[in-house]
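Next comes just one chain, in structure tokens: the form predicted alone.
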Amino acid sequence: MRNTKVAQADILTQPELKTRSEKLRLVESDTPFPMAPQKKCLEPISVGKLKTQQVYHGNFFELAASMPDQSVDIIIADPPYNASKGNSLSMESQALPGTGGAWKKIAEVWDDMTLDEYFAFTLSWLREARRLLKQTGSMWVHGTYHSAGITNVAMQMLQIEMINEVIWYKRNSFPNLAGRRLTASHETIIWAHRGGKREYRFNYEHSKSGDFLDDQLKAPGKQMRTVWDLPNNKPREELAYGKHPAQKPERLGRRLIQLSSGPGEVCLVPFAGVGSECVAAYREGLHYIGFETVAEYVDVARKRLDAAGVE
């Protein structure tokens, strides 16, 4: 992830996009949710020179260049937050109540850039993601206060339209070990579409009446709000082959897919890590293509997907 592609200097002089509001056309899925876990992986299909049902070891910018414009239905992006600054506090020898287990502050090379580098990196990957996303597709981008503002500005510069800002409340957040500030207990997820004519899918009835018993803020039969209460705990099977310092629970990826996608569609994961979003796509009956630069994480992701296919 540390390998960044320099943003074009003429970012604001790209061909003008049609951004005038048009009548909103939402696409509802005919398939009821939640879907049953898939017992057999979909047969791979070609998307340009790449195949689905694969986590590729390599840089998203380089590998995705061979994919055609508007060729994927949903993008779930968990990019570096550029949060590896300051002291490296750690807590590895014991678990504190309510923290979900041992915790270590992220201190990775791929998560430490200058502001200029990070802004250029964000513009570059978002531009490529926008190119690949169908007009009917959705993009979900994870972040924190370190990165969400930059993502917001970059999206506006690229004329990517934000649909919602979701606050993911983590009730089992780890404490502030230094005791010098409030305990961070949420992350941000931006839901967006590529801009222009609004044809993105929203599975509204599922969002209102689906099974969300693990979310203490979601009232049954009521519209889903933009604050989600989902624990960050990962079941043992999600950690069985290794873990990532910023690993998301599979249940979160499945919610994003259930809200804005459907079976047989193509899910793109630019920063796959250990494959949580790819496993989520598999379980929801989607094709997936993931990219990850760290070989260790690619190996974990592939093992997780192999195991999911024989459950």
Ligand SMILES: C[S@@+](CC[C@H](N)C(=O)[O-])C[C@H]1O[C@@H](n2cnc3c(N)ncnc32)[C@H](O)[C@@H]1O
Second form
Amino acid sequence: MRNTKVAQADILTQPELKTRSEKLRLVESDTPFPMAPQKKCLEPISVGKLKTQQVYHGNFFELAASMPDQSVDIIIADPPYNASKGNSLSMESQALPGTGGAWKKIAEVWDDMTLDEYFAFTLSWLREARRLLKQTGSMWVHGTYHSAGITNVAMQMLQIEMINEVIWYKRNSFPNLAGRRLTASHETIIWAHRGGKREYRFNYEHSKSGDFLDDQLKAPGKQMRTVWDLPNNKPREELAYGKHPAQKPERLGRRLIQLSSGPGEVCLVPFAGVGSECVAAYREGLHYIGFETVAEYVDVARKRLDAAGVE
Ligand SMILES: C[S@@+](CC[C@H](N)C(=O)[O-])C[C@H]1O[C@@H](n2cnc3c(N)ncnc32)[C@H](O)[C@@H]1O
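Structure of the form predicted together with the named molecule, given the form predicted alone:
So here's everything in the complex, that chain up top.
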């Protein structure tokens, strides 16, 4: 496995490539994507009745109930966006216009709720997430315009304080074939803490001076802004054991972790899918606990983690 810094440095010193963007395009299309060095595996620890370094097959609400209050340092939540084909975003179960776009439709049971069900679901899982998060901790919640507004309102109702809304700009998003609306090319990530005293960790120096070469919007040495340009392509390793229709690239989870937590801390991934955020946590030297209801995704996640070197 190659070291990111070395691999990127190799590319950036290639004399035949003149501009930074030419060099960055090569970093982006280099397959497999250069991976950062793996951190040594941590011995699992107990968090209530659960153990870290596990992706549990089961429902977040049931499994999280056995975890103590304020027991995790970072939560990366990629919940269902409720953007599935066939869903109804009306309280009266009538389809509302305007919820389409260039989204790859996910016809999955886990992503298909009525609006009132989805609102109740969002309030419930956020309330539980808030209970589990330490005062020094951070939660990061993914969404699109289908869901981010609901997350925002639910957070305000629960007095979870939003720190930033990040726009993840997806530079290679799929064009809008019908030509009837703009090409959707971003997702939203809400960064929040549990509310009350502001003790959340922010690795400010890293955010300013860290290595974010694959982000064409991040000026080296300058403060990080709230629009991030991160390629959504996944290298072969991330897809080797099976795919998920809403799979995130590992590099995104790693950035969230690098900004707001540190090695040895505990990362909770309530909706683990095929484990991208768990692998990200592992690679950054954190403990992780993941929950996922679909057995085949759990299987892929465990295989990925095994391949990454977790015992
Ligand atoms: C948007 S996907 C997460 C994808 C993940 N970020 C990845 O890269 O693989 C959401 C996942 O949450 C799972 N899910 C939905 N409701 C759940 C619940 N109550 N408890 C645990 N997992 C759940 C779904 O099966 C789905 O795989």
